[in-house]
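Heads up, the chain below is alone and in the form predicted on its own; it's given as C-alpha cells.
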Amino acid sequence: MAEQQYFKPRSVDEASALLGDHPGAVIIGGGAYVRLGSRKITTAVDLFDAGLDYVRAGADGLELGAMATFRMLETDSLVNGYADGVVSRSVERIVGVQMRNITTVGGTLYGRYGFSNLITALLALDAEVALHRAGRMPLERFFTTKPDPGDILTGVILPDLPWRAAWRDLTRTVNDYAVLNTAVAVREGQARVVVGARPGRGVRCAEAEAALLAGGEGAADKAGRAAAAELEFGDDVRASAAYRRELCGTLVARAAREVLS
C-alpha cells in the first residue's frame, strides 16, 4: 500500500469532513487486507484515533465498534457471553494473533469478503450496521446495497435476544482461511442458518431454517441436507464445489444438533 496524503482524524465527524474534502479518499481501518496488496492510494483517512475501538453493552444490545479488532472479539467477556460465544468462536483461529490484532470489524464488513467467518456469524444473529450518514440497517440489507464511498461504517449492533448459537468451520491449516464456514442460531419461533466461504460470502439458507423450525426427529440432518441442496458452491484453491456441498451438509447438521440439544 502506498499513499500520497495521510490523515488521522480524531472523530467520525472529522473523518466524514475529510471524505467530503477529498473525493476518492480511502478509509483505512486496521489495514490488514489493504497492506497485502500493492494498491496506490491518493488520500488515506485512518480511523485509528476516531473513537471506534469499543465493545460495549448498549440500549439495544451488544455494540461492536468498527475499529474493534478480531483479538478484542476473541477475548472480550461480553462477546464471549453473547449467543454461546459464537462471534468469538468465529474469529479465534483466524491466521495468527498478529493478524487478529489488526483486522477490524468495520474493514471486514465493508470489504464484504467471501471468506469471512465474522460475516457468517453476524448474519446468523440478525446484526445491524450503523453508518454515519445512512443510520442503522440490517446487515443482510447492507450487503445488497451499493457502498457509499462518502459514508463511514461506525459499528455493529447485536440485538438483545436469547439466541442459542453454534459455529462450525473446516480449515485445512492453522494459518489459513476456512474451506467452508457455518453458523446456526435458534430462539423461540426463529431459526438462522448461514453458510459462507462457498467461496462466496455468507448467506442465509431458507430451506434449512424451515427444517429446523419444523422440528421432529432428524431435524438437524434435514437442515444440513437442505442447505447443501439450496446453496451454490464454487471451486478455488482450497476446495472443489462438490467437496464444499458435501461438507456443508455435515457442518450444518453438527451445528444444528448443538443448538437443538
Ligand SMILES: Cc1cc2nc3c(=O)[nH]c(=O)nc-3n(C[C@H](O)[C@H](O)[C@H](O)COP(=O)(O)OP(=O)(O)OC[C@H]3O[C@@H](n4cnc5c(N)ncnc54)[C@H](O)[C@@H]3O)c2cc1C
The other form holds:
Amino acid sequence: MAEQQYFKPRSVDEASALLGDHPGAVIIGGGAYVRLGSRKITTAVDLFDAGLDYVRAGADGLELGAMATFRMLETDSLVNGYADGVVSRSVERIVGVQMRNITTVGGTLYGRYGFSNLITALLALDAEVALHRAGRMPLERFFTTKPDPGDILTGVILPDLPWRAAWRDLTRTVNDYAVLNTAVAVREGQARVVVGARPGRGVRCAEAEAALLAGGEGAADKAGRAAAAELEFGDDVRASAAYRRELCGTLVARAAREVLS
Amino acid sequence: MKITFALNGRETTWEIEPVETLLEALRRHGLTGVKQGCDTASCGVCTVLLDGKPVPSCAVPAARVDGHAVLTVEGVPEKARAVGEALAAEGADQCGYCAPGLVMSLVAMEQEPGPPDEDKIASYLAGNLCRCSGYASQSRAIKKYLGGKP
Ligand SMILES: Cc1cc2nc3c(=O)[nH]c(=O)nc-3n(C[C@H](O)[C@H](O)[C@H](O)COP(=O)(O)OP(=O)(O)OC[C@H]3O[C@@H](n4cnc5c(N)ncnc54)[C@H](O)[C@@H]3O)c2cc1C
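Let's compare: the form predicted on its own is above, so bring in the form predicted together with the ligand.
Now the complete complex, all chains and molecules, led by this one.
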C-alpha cells in the first residue's frame, strides 16, 4: 500500500495545488462522513486551517464559508437574522452540539445527500455556490452538473433578498434524519417551495410555487396538495412513499401558512 | 507523522498515523478517560474539546489538531469529580461509560455566554446518549451541579 499522507493547507490555493499534485486525494470537510478508518485514503487534504470557517456579510449577501459548521449556522446572529432564520432552523436539531460542531456547509453540499436539511433550506433561498475552479453558480445548477473531484467548494452566497421563510420537517425521534423536510420562502412576486428527504434530494415544486403566487383563499393548502401530487417519493426504513406523499401535503401547507400569515 | 498541539494545557508532540482518529490517538497515548461509543459521531461518549468546542473525537482526524488545543476529561479532574458526585446523588449514573463525554459537554456549556437554562441543557444532553438512567435524572443532577437552580 502506498504511504499515507495528510495535508493541512493554509489557503484554498494551497489546497488546490495539493489536489492537483495528488490525483485521488480526499478532501476532509467536517470529516463526519469521510470515515477515516473504513476507507482506503492515501492522501487527505483537510480544509480545517484553510480560512473557510466564516459567516460574514459580503458585497452580494450573506456568505457562508465551506468550513462553517452547523453549530455556527445555528447560533450566528447574521444567519438567524436572514430569511426568518430558516437556515438555522434547518440544522439546529441534527444529532447533538458535538456533531454540529464538526459538520460543514461544504461537506454537505458536495455530498449531495438526499436527506439533507441544509440543502433543502438553501435551495429555497436561491443560494449560489462558489467553487475554486468552476466559479460561482446557482446551487440548483451545481446539483445538476457532474461533480469535479479536483475542485473545492469554497462557500455559499445567500443573496440580499427580503425572503419570508419557514421550515418544517418530521423526524421519528427528535434527532433522527428527517422522514421529509420542506422550506417555503416568498417575497414580492416570487415563491419557492422545496421538499427533500423524499428520500431523494431537495427539489423545487413548480406547481406549488404557482399556487402560492396565485394567492387567494386556501393558497397554502393548494400548494401542499400540488407539491404532493407533482413530486416523486420513495420507500426506505423511515417511511413509505405513500406516507411521504401524505406528509408532504401537510408540511408544505403548514410552512406556507406561516410565511403567508 | 508528527503533530504538536496543546493537550490539557501542555504542549505535546506525538507520532501518529496519518489517518487515525483523535479518539484512537488519545487512547493509544494512555488518555483512556475518553471512551469509544458508536464510532459514528452520534452518541457523544467520545466528546473532547477542540479549541474549546465539544466535538466527537471518533470523527476528528488526529492530524487535524496539529497547532490546536485539545482538552480531555483528564484535564479537568476537579470538575469531573464534582459532576460525578452530582450524577451519583441523583441516581443519574449507572455504568458510568457516558460520564466523561458528559463532563466535557458540561465544561463547554459553562463556557458559553448566558445562563444555562432548561433548553440549553436539553440541547447539550441530546448529544450525549445514556442508556442506563435516562435524562430526567441527569438534567436534575446538572442543574444541581450548576448551582442549585430549580
Ligand atoms: C451521525 C450523523 C447523523 C446525521 N444526521 C443528519 C440529519 O439528521 N440531517 C441532515 O441533514 N444531515 C445529517 N447528517 C449529515 C451531516 O449533516 C453532513 O451533511 C455530513 O456529515 C457531511 O458533512 P461533513 O462536513 O462531515 O463532510 P465530510 O465528511 O468532510 O465530506 C463529505 C464529502 O464532501 C467532500 N468535501 C467536503 N468538503 C468539501 C469542499 N469544501 N469542497 C469539495 N468537497 C468537499 C468530501 O471529500 C466528502 O466526499 C448526519 C451525519 C452524521 C455523521
